[in-house]
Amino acid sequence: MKKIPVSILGATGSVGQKFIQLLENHPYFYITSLAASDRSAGKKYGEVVNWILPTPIPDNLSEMIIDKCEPNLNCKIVFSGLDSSVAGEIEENFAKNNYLVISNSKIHRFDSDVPLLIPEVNADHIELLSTQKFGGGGIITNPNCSTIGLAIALKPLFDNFEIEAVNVVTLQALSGAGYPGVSSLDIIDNVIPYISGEEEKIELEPKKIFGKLKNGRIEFAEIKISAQCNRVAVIDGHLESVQIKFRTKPEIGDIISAWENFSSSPQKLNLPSAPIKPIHYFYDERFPQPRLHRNLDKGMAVSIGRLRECSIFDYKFSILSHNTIRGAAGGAILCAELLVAKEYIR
């Protein structure tokens, strides 16, 4: 297959850097341009970026001249790692000029015609692209990083049982706050029990993700979710403690079987970024742990453990997912791979 040219918006930021790292030697895509703020435009990428990843900047990109975030880039697909404060107008401008934008920003997540996409969970929602008013362009959004891990864990349960309510407490990694992120004086010897806007996203986004596509719009799923979010001194990997109530309580073995046997469109299509197994269940009560399991299966798998009965809900368990790979750049790249496989991109 002939590789498809792509560009990265917000290329100097932490998410933009992760896009660069994951797209190096990608079998479907190659980077033709890097775009960033006006103060960086016109300069060599390697001279401007504060590179924070352990792998080096690819040589060809280090010398690349940074473009402005304007729709005159030599590609069809743009991956957006832009901050939400500037993303909205820029992404719409690209879409109106026949670019397909795959965004990590929250700005367009609840537009009625924009898919909030997790390829293993709601691949059919890409049909919303045909209802968008951008001509030959379009916008697809990644959910919140914590939402992605939770939604993948809930998908097999949603398909096999009736979920009534979910309570989730997150322990979220520092990298989720971007760079430079949280001050060391705030987080060392400490836990911060508040992340602005995070609880609202986790409580609302799964309702759209699990919603049914009917007549060009999504009917939100009826599921009650309560979230509490904490920032902890872990570099990568969001851990989530979940309580769940079903309309009819299933057996523990049936829940584990649903997780262990779960496979979806990315696995059937053998997409390059897809985990071989989307969900790994651990029987050892000490697991999952961020340092041990965040990079499992290219950093794209969700790890689950400690399933047990709950005295208030029906069951409780722990989830772990890599927030900057599965929850950000890797998830967005997987969305693009799905679009290629479904021939939305040629």
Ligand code: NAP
Contents of the next structure:
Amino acid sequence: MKKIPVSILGATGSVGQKFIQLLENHPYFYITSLAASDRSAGKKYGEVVNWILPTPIPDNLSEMIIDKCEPNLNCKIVFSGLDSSVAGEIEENFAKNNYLVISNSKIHRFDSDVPLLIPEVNADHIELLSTQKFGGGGIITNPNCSTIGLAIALKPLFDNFEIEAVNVVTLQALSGAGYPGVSSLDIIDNVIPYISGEEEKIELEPKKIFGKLKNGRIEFAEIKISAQCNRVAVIDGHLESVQIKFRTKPEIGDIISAWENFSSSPQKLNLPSAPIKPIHYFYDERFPQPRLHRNLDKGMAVSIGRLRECSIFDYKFSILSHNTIRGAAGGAILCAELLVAKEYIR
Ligand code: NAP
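Just the form predicted on its own so far, so send over the form predicted in complex with the ligand.
First the chain shown before, then all remaining chains and molecules of the complex.
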């Protein structure tokens, strides 16, 4: 297959860098431009970026001159790792000019014609693209990084049983706050029990993700979620402690089978970034752990463990997912691969 040119908006940020790392030698895509703020535009990428990843900047990109985020880039797809304060207008401007934007920012997630996409969970929602007002362009959004891990864990349960309520307490990694993020003096020897806007996103986004596509609109799912979010001194990988109540309580073995047998469109289509198994269930009670399991299956799998009875809800368990791979750049690249496989991009 002839490779498809792509650009990265917000290429100097932490999500932008992850895009660059994951797109190196990608079988479908190659990077033609890197764009960032006016502060960085016009300068060589390697001279401006504060590169924080352990692999080197790809040689061909280090010398690349950074563009402004203006819709004159030589590509069809733009991956956006833009700061939310500026993403709205810039992404819309690209869509209006025939680019397909795959965004990590929160700004367009609840536009009624924009898919909030997790390819393993709601691949059918890409049909919303045809209802958008942008002509040849469009916008697709990636959910919040904690929502993605939670929604993938809930998907086989949502399909096989009736979920009544979910309570989730997150322990979220520092990289989720971007770079430089939280000050070291705030987080060493500490846990911060507040992440601005995060609880609202986790409580609301699954209602759209699990919603039904009907007559070009999403009917939101009735799923009650309560979330409490904490920032912890882990570099990558969000851990989530979940309690769940069903309308009719299933057997523990049936829940584990639903997770272990779960496979979806990206696996059937054999998409390059798809994890072989979207969910790994661990029987060892000490697992999952961020340092040990965040990179499982290219950082795209969700790890689950400690399923047990709950004295208030029906069951409780732990989830782990990589926030900048599955929860951001890797998830967005998987969305683009799905669009190629479904022939939305030729
Ligand atoms: P970040 O490290 O702060 O990077 C922000 C990027 O936006 C930089 O490239 C910056 O370019 C660019 N930018 C800022 N102001 C701009 C302007 N006026 N015009 C054009 N570009 C501008 O943030 P991040 O952590 O990568 O997050 C990026 C987005 O992804 C956010 O919307 C965030 O909520 C979302 N997200 C992050 C994660 C995560 O785990 N980090 C997960 C999911 C979603 P300069 O360097 O030139 O200033």
